[in-house]
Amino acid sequence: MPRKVIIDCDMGIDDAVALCMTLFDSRLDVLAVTATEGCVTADQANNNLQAIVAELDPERYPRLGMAQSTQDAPAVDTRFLFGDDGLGNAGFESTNRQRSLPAEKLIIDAVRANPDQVTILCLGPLTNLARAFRRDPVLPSLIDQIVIMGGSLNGVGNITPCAEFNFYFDPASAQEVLKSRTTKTLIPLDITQQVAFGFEMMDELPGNRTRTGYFLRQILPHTFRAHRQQLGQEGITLNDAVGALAMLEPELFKFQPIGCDVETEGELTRGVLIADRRTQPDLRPNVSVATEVRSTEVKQYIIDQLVTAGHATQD
C-alpha cells in the first residue's frame, strides 16, 4: 500500500525538485501539497505551488493548501539565489485548477481522515504545521511521522553565521514542532550540503520532451549561475531534494536520537538548532537526527528519481 504523504514547502527551486521526485513515486500517495512563506512571499508561494503542479500535471493530482503570511517574519531576500519568483525567473503561470484551503486546515483534514497513517514532509519553515497543532491540539497524536529538512547540527548556517534558513525564518514554529509529542526525523543542513551536484547534472536529467525534464531545465540553470556568481561555487546543493530522499530511502543515512530545541530570541542566534549531545544531556531525546549520509549514493538516487519522473511525464 502506498505511503500517505503531505508535502509542505516554501516553493523555491529545491522544493520544486523535491516535488518532481515525489509526485511520481508509486510508493507514495501524495494527499496534499501545502505552501508556506519562506524563500518567497505567501502570495508567490501560492502562485508557484499551482504553477509547479500544473506544469508537472501528475496523474494522482494532490489537493493544494495555500500559504498565509508569517507573523514576525524577518526581512530576508533570497532573490539572488532563487530569482524574483523563486523559480529562477522561469515565468510559469499559476492556474486555479481546484478550490484551495488554507494549508493548516488542509493538513488537519488530511490527517484526521487518515489517522496514524500520514507522514508529513516539511521542506520549508514549520509555520503551517505549528498552526495546525495550535488549531487542533489532538493532531500530533494522529500523525505517523514528520520528516523535517532544517537546522544545522554543527552550528554553521546558510542565512546567518549559525542558523539554517527554515529555522531562522520562523523559529517559534520550529521550536513548537520539535517539542511536540510526535515521531520526528530531522535532516540538518550539514547533511544536505554533503550532496553536491556539478553542471553535468543537466546531462542526466530527463529530456525536454518530458514535462519533468522541460520543467527542470527551465529552473536549474539559474541555480548554477547564482551559485557561481553569488557564492563562488561551481556546484549546487539541493537541500530539499536530500530531505525528500531521506523519507524515501532512510537506509542511506545514519540517525541518532538527540534532545533538540531552537533559539527563538537571540539577537545573533535566532533560529539556531540546539542539540544536546553531551554524555549527560539535560534535554531528553526528542528527534531522530541524521548524522551521516552516503552522499554518492544519495546523489545518484536523486537523479534516478528525476529520471523516473521523466518517464512518467512523457508526452
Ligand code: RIB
Contents of the next structure:
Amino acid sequence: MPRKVIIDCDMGIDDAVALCMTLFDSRLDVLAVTATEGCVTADQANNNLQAIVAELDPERYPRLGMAQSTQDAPAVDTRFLFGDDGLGNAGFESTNRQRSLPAEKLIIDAVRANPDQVTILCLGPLTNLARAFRRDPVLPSLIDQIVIMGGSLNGVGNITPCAEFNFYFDPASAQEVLKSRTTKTLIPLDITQQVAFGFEMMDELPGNRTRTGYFLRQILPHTFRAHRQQLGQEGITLNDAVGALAMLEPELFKFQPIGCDVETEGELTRGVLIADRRTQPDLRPNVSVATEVRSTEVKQYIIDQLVTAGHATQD
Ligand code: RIB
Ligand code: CA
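The form predicted on its own done, now the form predicted in complex with the named molecule:
Everything in the complex follows now, all chains and molecules, and the chain you saw is the first one.
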C-alpha cells in the first residue's frame, strides 16, 4: 500500500523541486500539500502552491491547504535566492481549482481520517504543524512520523551566522514540534548542503516537452544565477529535495537519536538548534537527526526522481 504523506512547504524553488520528486512517486499517496509562510508571504505561498500543482497537473490531485500569516514573523525571506515570487520570477498564474481550507485544518482532518498512517514532510517553518497541535492536542499521537528539513547541527546558519532559515523564521513553532510526542526525523542544513548540483544538472532533467521538465527549466536557472551573484557559488543546493529524499530513502543517510531544542529568543541566537550531544546529556533524545549523507547517491536519486516525474508528465 502506498505510504500516506502530507507535504507542508513554504513554496520556494527547492520546495517546488521536492514536490516534483514526490507527486509522481507511486510509493506515495500524497493526501495533501499545505502552504506556509517563509520563503515568501502567505499570499504568495498560496498562489505558488496552486500554480505548481496546476503546472505539474498530477494524475491524482492532492488536497491543498492555505497558509496564513505568521505572528511576529521576522522581516526575512529567501527572495535573494529564489526571486520575488519565490519561483524564479517565472510569472505563473495561480488557479483557484479547489475550495481552500486553512493548512492546519487540512492537516488535522487528514491525520484524523488516517490515524497512525500519515507521514508529514515539513519543508518550511513549522507554523502549520504547531497550530494544528494547539488546535488538536491529541494529534501528535495520531501521526506516524514527521520528517523535517531544518536547523543546523554544526552551528553554521544560512540566514544568521548560526541559524537555519526555517527554524529562525518561527522558532516557537519549531520548538513546539520538536518537543511533541511524535516520531521525528530531522535533516539539518549541514547535511542538505553536502549535496551540490552544478549547471550540468539541467542536461539531466526531463525534456521540455514534459510538464516537469518545462516547469523546472522555468524556475532553476534563476537560482543558479542568484547563488553565483549573492553567494559567490557556482553550484546550487536544494535543501528540501534532500529532505524529501531522506523520507524516501533513509538508508542513504545515517541518523543518531539526539536531545534537541530550539532557542526562541536569543538576541544573536534566535532559531538556533540546540542538540545535546554530550556523553551525559540533560536533554532526553527526542529526534532522530541525520548526521551523515551519501551525497553522490542522493544527488543521483534526486535526478532519477525528477526523470520519473518527467515520464509521468509527457503530454
Ligand atoms: O534553510 C533552507 C530552508 O529554508 C529550505 O526549506 C528553503 O526552502 C527555506 O524554506
Ligand atoms: Ca522550504
